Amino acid sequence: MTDSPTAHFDKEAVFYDKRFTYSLIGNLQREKVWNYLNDFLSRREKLDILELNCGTGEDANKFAELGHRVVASDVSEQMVSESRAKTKRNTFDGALDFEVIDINQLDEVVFDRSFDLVFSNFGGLNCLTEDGLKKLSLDLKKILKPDGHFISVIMPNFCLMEHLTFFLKLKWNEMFRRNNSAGLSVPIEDGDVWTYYYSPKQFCSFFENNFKIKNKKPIGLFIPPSYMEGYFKKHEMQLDFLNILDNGLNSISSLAGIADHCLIDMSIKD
C-alpha cells in the first residue's frame, strides 16, 4: 500500500529544520523573504495573519514576535506538531494557533475573523493543480479582507542556477525538468510527492478573476537550489559570492521566472 503524500510529509517533518530551515541556502533563501516581508509588514498595523502550508511554523513564529494574530496551517500533522514544539520555545506579543488544514478543502474552514494577509512559502502552492489554483482563489477572496493581500513564494517552471548547474554536468535531459506540465514526481522523505511549476505569469492567470498583482520578486536568483547544500557548506565563500549578486539583482521583478522561487504579491480586486 502506497503512503498518501500526507503521510511523507508527516515522516519529513523531523527533518525539515535541519535539511532546510537552518541550512545555509535555506537561511539565505529566507532571508530575502523576510527583507519584502518585514518592508510590507512596516506599513502596516498589526495584522489578522493566514499562513498556508506552514512547515515547522518558521514564519508563523516571527510573524507572531512582531505582534501579528496568526492562524498557521499545514495538512501535516506531524508539521503542526514541530511548530507547536517550537512555539513552546519562544515568547511573543501576538497570538498563535497552529491548525491541521488541508489547503484543498480551505472552503470548508469556518475561521472567526477575516484576514489581512494570507501567506504561503517555499513551494507549498506547487503541489496544487491548476484547478487547485483557481479554486483556491475564490475561497481565499471569501476569508481576505477588502484591502488585503495574499502573499506566495513558488517555484517558477525554470531556475538558472539549476540549468547552469545540469548544464555543467552534462545532465541535459535534466535541464528543462521543472519545465513540465503535467508536473514532477519530487523526492521527500520516505517517498515522492506530485509537483507542478507555473511561471508567475502563468501561477497569477490563475488568480486573474479575483486579484491583481502588486509585486513580484526573485528568491534565490543566485542562491542556489537547497539540495546542492552538501557542496556549498565546503564551499561557503562561493555561496557568498553568490548571495552578494543575488542582493545586486533581486529586486528586478522581471527576473521572478528564472530564480529557485518567486514571492508574488497580490491584492484583492476593487
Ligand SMILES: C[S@@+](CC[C@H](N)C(=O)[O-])C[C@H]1O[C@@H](n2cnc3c(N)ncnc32)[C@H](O)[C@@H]1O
Second form
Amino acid sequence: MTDSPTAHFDKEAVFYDKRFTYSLIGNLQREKVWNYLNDFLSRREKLDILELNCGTGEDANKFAELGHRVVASDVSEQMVSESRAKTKRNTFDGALDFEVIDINQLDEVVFDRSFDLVFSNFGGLNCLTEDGLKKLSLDLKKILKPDGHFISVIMPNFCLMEHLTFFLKLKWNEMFRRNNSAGLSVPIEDGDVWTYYYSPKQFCSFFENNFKIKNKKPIGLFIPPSYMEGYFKKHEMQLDFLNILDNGLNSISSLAGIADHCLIDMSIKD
Ligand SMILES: C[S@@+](CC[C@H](N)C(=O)[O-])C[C@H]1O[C@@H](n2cnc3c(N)ncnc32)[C@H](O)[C@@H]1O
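Can you now output the form predicted in complex with the named molecule? The one shown was the form predicted on its own.
In what comes next, the whole complex appears, and the chain from above leads the way.
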C-alpha cells in the first residue's frame, strides 16, 4: 500500500500541465468534457461552482472566464500554488478562489455559500475508496443548492483502447488491470498513487441515496489514455482519425463504461 497521495501529487504539480493538460491526448479529452459543460452552462445563469481536485486550475480558469463564481480546491498545496500562479485575473468576469481541501475532509470545511455545481475532473475521485465516495455523497448534499448538480469525470474499470493495446502487445495479464476492487498502485512523478477504478454503475450506486443520474458520457472512447502520448505524437494522423471516430460515437451514454474516462452528471434528489 502506498502512503498519502499528497506528496506525490505535490511533486507531479510542476510537470502536470506539460505531461497532461497541454498534451495532444489531454487536450482532446478535456475538449470532450467541455463540449458537455458548455452545453450544461449555456442553459443556466452565472453559477456558484465548487471544483474538487482542481489540479493546476485549467477548468477553474475556464469557469471564471465564463463569469461564474468559483472555489477551486485540491489536496496538494503545490497543485494549488501552480493554479494560483497561472491564473490571469484580468481575463475573467467571475470570481476565483483557490483552497487546499482534502475531499475526504469536506465535512470539516465551512463555506459561506452553497453551490449550484460541484465539479471533479479527470480521476481525482479515483483516489477515494468506496466509503470515501459514500461519505462524499452525504457531504455534497449539504453544500449543494436544492437544484444543484454534481458532475464528475472518473476512470472506469474497463477501457477499450487500453484493453486492445495490451492485447496487441501480448500483455494479456494487463488487459483487466483496472478491474481490481482492491485498487491498484499507479506510478506518477516520484512515487505511486493508490487508485480505485469503478464502473459507472458502481460509482453511481454510492450516490444513489442522495442523487439521481441525469447523464453519462464516454470521454476518450477512442482517444487513448494519456500514457500513449509518446506514440501518438509521432502518429498524429492516427490520433486525428481516432478523434473523428470518438466524435461520432461519444453521445452514446451506454459506452461510458468502456472509455478512458467517463463523465457522470447527477442532480440532488427531491
Ligand atoms: C489527475 S489530477 C486531475 C487534475 C484536474 N482536475 C485536471 O482536470 O487536470 C488528480 C488530482 O486529484 C487530486 N487529489 C487526489 N486525491 C485528492 C483528495 N483526497 N482530495 C483532493 N484532491 C485530491 C490530486 O492532487 C490531483 O491534483
